[in-house]
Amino acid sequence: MSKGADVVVAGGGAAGCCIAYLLSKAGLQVTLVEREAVGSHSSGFAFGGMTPQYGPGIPGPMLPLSLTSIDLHQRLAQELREATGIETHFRRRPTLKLSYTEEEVQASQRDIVWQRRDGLDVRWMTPDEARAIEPRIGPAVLGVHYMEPAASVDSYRYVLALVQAAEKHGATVRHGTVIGLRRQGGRVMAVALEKEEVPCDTAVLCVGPWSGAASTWLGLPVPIEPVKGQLIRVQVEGPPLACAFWWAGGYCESKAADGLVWTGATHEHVGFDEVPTPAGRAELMERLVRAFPWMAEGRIVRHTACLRPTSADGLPVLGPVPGWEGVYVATGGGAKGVLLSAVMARAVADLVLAGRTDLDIAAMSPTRFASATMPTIPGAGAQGH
């Protein structure tokens, strides 16, 4: 039996690390359990873009949470810099969504109507108007959707800073594979690893694409599927892009941390395969060159792939687990996992510390899948992030 903790957080991705930081900062003794290395999967390779105007549950319950999360990220960036000296390169800047067909133009113009109604700073721009911001936009673009608020962060630096700040507040990071939970009288008593148990009063499960394993532990379906996303980093001559860009199925931005243009991502339902492919690289480069023809002269210097945890309905799975006092789930951020990590962590910290949160997370409740058939998910016995 290992030394106990007030809270065991399973999973060293963005959500798990942010939860560990907030709870250790509040004075709890936290143990973060990670099978491999912190940020070694999706959170460490993610693009780190933050566009609250689109995604599952938007318009709808995820919009206010996404906006709140950007504000939380801004505060975290300063806190983490002061605590660790790590620059996470959080920055607010516009995102320009490029349209290439009349159907895309009409869809963006319809979206602008509700986005303005919800108080977002959005507007339609002609290609020439957009080129006043970034002159190198290619000739295939028919129109541009200007969007604020938007932001980005270096995802790996963000996760690394969270862990170091949590450790400064007394958190312990240890390797291990979580294989179950132990309870007594309905309350969690320990988190079971392969060779030992870690006693705790509270357990938070943040194991991303591997969350399907929790279905059998909890007696509650947690239907999370890994969706593979490939990303390339391109070295190209010339000044950095003026802002972030997005188009149907992809995005790009010049990153301050390495000076490279990052562009992604594929959306592949291939199980737990994380191997980058030549086909994925070619697809991403083709899309990038369509947006910016001068990028054809660029050199691909890194090609990665990661698995984004995506739920059956596209929304995160967040909140207390019925029938388990002291157990919470925080997973399923999908392609917006880095953006949502801050607000998901804030919600869990509120619940653990105060028993309630003023954030409206009802749409993300783990109980929404209770009537579903218990899933059998390939690779569910593995845990990592």
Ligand SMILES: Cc1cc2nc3c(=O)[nH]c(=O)nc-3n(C[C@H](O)[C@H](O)[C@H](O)COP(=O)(O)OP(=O)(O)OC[C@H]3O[C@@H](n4cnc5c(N)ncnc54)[C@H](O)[C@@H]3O)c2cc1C
Given for the second form:
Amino acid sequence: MSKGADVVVAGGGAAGCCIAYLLSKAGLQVTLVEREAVGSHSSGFAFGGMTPQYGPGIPGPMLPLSLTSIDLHQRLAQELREATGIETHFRRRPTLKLSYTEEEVQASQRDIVWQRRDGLDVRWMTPDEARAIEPRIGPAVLGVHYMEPAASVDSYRYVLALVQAAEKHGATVRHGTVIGLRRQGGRVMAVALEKEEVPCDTAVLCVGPWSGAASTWLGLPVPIEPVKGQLIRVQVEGPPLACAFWWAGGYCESKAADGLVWTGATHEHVGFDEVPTPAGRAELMERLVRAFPWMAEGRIVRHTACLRPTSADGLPVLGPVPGWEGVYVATGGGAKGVLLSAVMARAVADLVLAGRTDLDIAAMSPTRFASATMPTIPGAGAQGH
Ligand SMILES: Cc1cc2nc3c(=O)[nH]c(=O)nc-3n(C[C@H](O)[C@H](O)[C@H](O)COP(=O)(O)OP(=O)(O)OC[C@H]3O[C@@H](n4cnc5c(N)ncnc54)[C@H](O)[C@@H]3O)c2cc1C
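Could you drop in the structure for the form predicted together with the ligand? We only have the form predicted on its own so far.
Below, the chain from earlier opens the complete complex, with every other chain and molecule after it.
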């Protein structure tokens, strides 16, 4: 039995690191258990875009939470810079969504109606109006959906800064694989690793795409599927892109941290396979060149693939676990897990510290899958990639 903690956080991605940071900052003794390295999966390789206009539960319960999360990111960026000296490159900037077909034009124009009604700063632009912002938009574009608020962050630096700041507040980061939980009288008493147990009062499970394993630990379905995404980074002559761009199935932006144009992403249902493929690379480059023909002169300098933790209904799985006093799940951010990590962490910190949160997280309740059949849960029991 190793030295105990107030809270054990399992998983060193964006969700786990942000929770570890907030709880250690509040004075709790936190141990973060990560089986590889912090930020070694999608949290360290994500595009880092924040677009609250789209995603599962939008319009709906995830819109206010996404907007709140952007505000929380802005505050975190400053706090983390002061605490660690790490620049996370959080910045607010517009996102322009490009339409290539009449159907896409109509869909964007319909979305603009509800987005304006919900108070978002969105509008329709002709390609030439958009070229006043970014002159290199290609001729295949029929129209442009201007979207604010929007933002981005360097997700690896974000995770790194969170974990360093947590350590400054006394958190311990340790290597290990969580294999289960122990409880006494309904209350968690330890988190089990492969060779030992870490005693604790509270456990927070943030093991991302591997969260299906928690189904067997908890006796409650946590139906999370890994959805593979590939991303390329392109070196190209010329000034950086003026803002971020989106199109059906993809996006791109010039990143301040490395000066490269990042573009993604594929959506593949291939289990825990994280290997980049020539087909993925070709698809991403083709889409980038359709948006910006001058990118054809670019050189791909990095190609990565990682896994989005995606729930059966697309919404995160967040909150207390019934039947396990002191146990919380925070996962299922899907394609928005970097954006949502800040608000998910805030909610968990509220629940752990005060027993309640003002954030409306009902739609994300872990109990909503309670009637699912346990053996069909993707990823359940998975330990590998
Ligand atoms: C190509 C791509 C682009 C993306 N772009 C964006 C974007 O622009 N904006 C956005 O908001 N989101 C984006 N995402 C989604 C985002 O990256 C994820 O939703 C988010 O990073 C998930 O964070 P997490 O902490 O839940 O999981 P992860 O980052 O996967 O972290 C989970 C951690 O748990 C560890 N672990 C697993 N099992 C155990 C165990 N048993 N014991 C101990 N540790 C364990 C793993 O090693 C891992 O480090 C993108 C994803 C992809 C694939």
